[in-house]
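Just one chain is shown here, as structure tokens, and it is the form predicted alone.
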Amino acid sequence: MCTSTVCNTKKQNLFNPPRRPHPPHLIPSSTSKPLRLGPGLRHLPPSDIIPTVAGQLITNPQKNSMWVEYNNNRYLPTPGDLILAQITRSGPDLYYCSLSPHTPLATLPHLSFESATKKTRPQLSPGSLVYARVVLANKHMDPEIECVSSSTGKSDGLGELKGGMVFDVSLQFARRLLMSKSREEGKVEVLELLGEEGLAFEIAVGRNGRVWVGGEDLKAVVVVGRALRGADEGGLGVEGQRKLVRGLVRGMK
């Protein structure tokens, strides 16, 4: 399952302080489609874009989006990010989902998956793992998440997710992995690497921190992950990268 939601993103060399509002040149300015706020960024009516966190703007021209990066331990979840959930129990309509140890239940109906009706949807137990795209977020309700495209009615590669394992990386190295170039723009090549060694695995991203890695050998799953913790814990350079790989994929010999 491959995992890619950054495309053509541009790293501003502007730390802002929260409050401040960013100059206007320095955001997206495209007439098709509306703007869209990640993480880090609020509206102040009528036109003022103000930073809540001090950090890197990462702009998107092509989504028309913008968004703050920055170190922080608590996942805030926003539209549109990819998320791996965990269901902890259902009520009559809704499954209720963690997407993190810091953040409220997050809702997800229980039709919000492909062709889903009331006699075909998936069936999830708590524990249950989920691949699925924040819907809604703010400060005044619980968040909620859906498992299908609701312009297309497909999943597009979101739903249940089986068997393989999760590993826990920071935020800041999970949006590194979303961009669609990671290799040259987010300066993680451990996957690409890892598939170049001749490993065979299946991957899905969670802007909230998480990575599910699936496969057919428990051995390449394990060591997936293991260079995913190392790279991101050890703030590993493109080399650094490299001799973690070979050194791992020599161990499983």
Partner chain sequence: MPREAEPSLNERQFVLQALQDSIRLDGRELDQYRPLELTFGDQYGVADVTLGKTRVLAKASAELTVPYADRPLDGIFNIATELSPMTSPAFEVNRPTETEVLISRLLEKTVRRSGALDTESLCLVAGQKCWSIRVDVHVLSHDGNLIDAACFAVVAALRHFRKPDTSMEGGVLTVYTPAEREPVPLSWLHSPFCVTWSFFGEEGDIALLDATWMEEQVRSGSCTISLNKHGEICQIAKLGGVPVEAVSLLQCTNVALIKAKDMSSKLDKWLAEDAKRRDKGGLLAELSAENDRVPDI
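As the structure is a computational prediction, the values presented were derived from the model and not from experiment. Residue numbers count along the first chain shown, from 1. Each form is matched to the other, and the largest set of C-alpha atoms that superpose within 1.5 Å is called the rigid core. What changes on going to the form predicted in complex with the partner chain:
With a cut-off of 2 Å and the rigid core superposed, Leu199 has a Cα displacement that falls short of the cut-off between these two forms.
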Given for the second form:
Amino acid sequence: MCTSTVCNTKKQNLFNPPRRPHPPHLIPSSTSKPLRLGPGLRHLPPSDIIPTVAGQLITNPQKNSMWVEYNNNRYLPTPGDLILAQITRSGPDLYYCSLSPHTPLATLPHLSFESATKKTRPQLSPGSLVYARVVLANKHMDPEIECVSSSTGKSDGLGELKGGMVFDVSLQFARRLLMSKSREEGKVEVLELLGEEGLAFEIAVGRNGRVWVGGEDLKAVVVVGRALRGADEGGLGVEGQRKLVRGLVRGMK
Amino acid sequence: MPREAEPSLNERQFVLQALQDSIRLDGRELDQYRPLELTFGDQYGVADVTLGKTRVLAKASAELTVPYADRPLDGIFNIATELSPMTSPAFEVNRPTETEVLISRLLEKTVRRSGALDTESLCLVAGQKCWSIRVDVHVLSHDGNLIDAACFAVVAALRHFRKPDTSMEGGVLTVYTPAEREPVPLSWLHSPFCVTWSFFGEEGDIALLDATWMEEQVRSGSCTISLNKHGEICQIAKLGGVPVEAVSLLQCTNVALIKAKDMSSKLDKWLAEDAKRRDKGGLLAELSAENDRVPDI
Amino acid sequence: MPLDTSTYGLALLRVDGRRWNELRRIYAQIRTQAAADGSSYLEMGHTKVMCVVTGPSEPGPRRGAGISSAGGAGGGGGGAGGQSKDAEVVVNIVIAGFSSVDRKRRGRSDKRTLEMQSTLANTLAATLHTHLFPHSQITISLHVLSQDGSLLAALINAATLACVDAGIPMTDYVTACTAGSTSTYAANDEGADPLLDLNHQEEQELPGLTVATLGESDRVVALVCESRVQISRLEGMLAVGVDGCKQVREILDQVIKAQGQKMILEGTVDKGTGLNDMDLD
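Give me the form predicted in complex with the partner chain now, not the form predicted alone.
Let us now look at the entire complex, which starts with that chain.
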């Protein structure tokens, strides 16, 4: 992959085998900021940095940070992630939600909703979906999620999702969709293209590889889902995505 | 035990609503199959079938054994089904789930009980020696409609299979290695194929073919019909589920016949292609003189 | 032992002297076991089965990976066993060793029995109002005392009777019977007659199917065909089978009503207002 100048990150054309120290010339050297290590890297004192997963090493000299971009199949909750959770059952004062079949059930307190009190809290039945944020995730405890921002008390779009359909995508694709500049950095244009074609839909992307798509028109929802999965499974570039979307929209009419 | 993730209420509702308008999630027609692919292995009798994201591998093998005491003139024919945890976290090794039992029963009824394989031809010496043919079915990936894919794989594997040639001379049974004599195909009588209908809704009025795993989880009933291209029903299994009008079941059977004929011609085509591919090597080997030389004794 | 079907063409009588559309004698009883929630005994010719229903009750300890069990027809989301929204129907079939001629022992994991259990569970789950009993289990135990063909049909009928006796709300009777065709699959003769209610001998020799319908409608709950048959024969066999199911329904209905009358006469139940139209002579 070429060096991307837009976002000042350098993508090393290097398949990174785990457990081997990085050659020092790849490590960004800035004296003003401390070096920040992202996911997939581990610092072994005194001076070795080793990757813990196989993937593509990405460095950002401006922020003096580096991380490994990789695609795995198992979602590990990390605080701050937006995820799509499914209620499994309700406890005395919290809901148990499943993030994926293999992760332990996450807890969602009954009061973690916008302006929820004991009396006004939403009643969610098993099987309903919520869009939520991971608050707490560590090795030794079940993850905790919330549907309200604890600082502002606002929901910020989180909460129960009504209607619509869920499509499973790979974790990396979900991450690319969630990037602030998904078009430039993530190389995904599917959603913008679909919008340009005049399809009306709502979307909630969960970092756990689940995407919720809502809308009045069932056909549009199906087309959005097929476009997302097609772009993900085919590993399509921007041009391929354009072609796919055009084909799907034409087939719909 | 990890459980298979159940679809959420939203998903259930959406799939059913979309089906009311005859929309399927992958954009297929209600009676349209996903692309069916078949690859034969290098050995005889290995068939790898993919149907969309469902993938099933079947391998046929033969060994010499003693026939059962109560059927001295028949060979032995078995189908073993394996659903491993590789397919889905809900399956465990050595503990057959209901799905597994039903699949192996259906395959048995479709292929074995319908007399697709002539078991009498497997007998070599009455009451003493016979071939035991065994087909192992491994499900490698599960995205719905396992039965149809598995049945296709079993039939393909058995039709592709060659067992070692044998001869009887003066009460001495000789089994030839492939180098000595070309292995011979099984005596195959007819090729049955399974076609599974899924029914949706309280009344069971929506029927579709080749359901994906998501559709299977939401459906309210199913009916598997096995037929061969001659229009013979080998087996019908609608094991409970939503009640369906008798007339629509008859219609389903007629559509199933078309699909079975379609599968039958596809399989014939693939078998012919594979035979051609193998024959080329065989012809070249025959033309080279090296094998013909008999060493002096 | 080949069955001599050649005489059928002459006299139009089957081996046991029935005509093509005749059922065998059906004798049934309900409330045979005093201790059970619901029970029944049913004879279809020489096929004799007993049924005991327990529940709806709290689910017992989980066995296996849910083999022989079926959640309600449209089981909603939810967790394991007792967590589900619908009652679970669990069926156990015990085939007595003395029930057939060859006295073969069938293990608990016999695939044919497992398949019948699953069929029964799914068939009944479609008609029982399982959604009224969340987190519970309905256990149906069936004992086969004697086998002479149409086993699955007899089991379904007995289970229906026992469920009525247990007072589990259900949409309608699920009744079943078998149908066959007079000549084997090899003969492609168009004049083959359909037959109703096969006995063991006919079941061995002729193509046949088991059909279960819901109430008086033509709607088929279960359809099991295990033999090779021309597709053109299916329509006739299905029609005869569905018609037979209606006859069976009448018979079962009479059994239930007779038991009701008996209970009123014995004074076990008060004669309610809704029962005025029943003639108690």
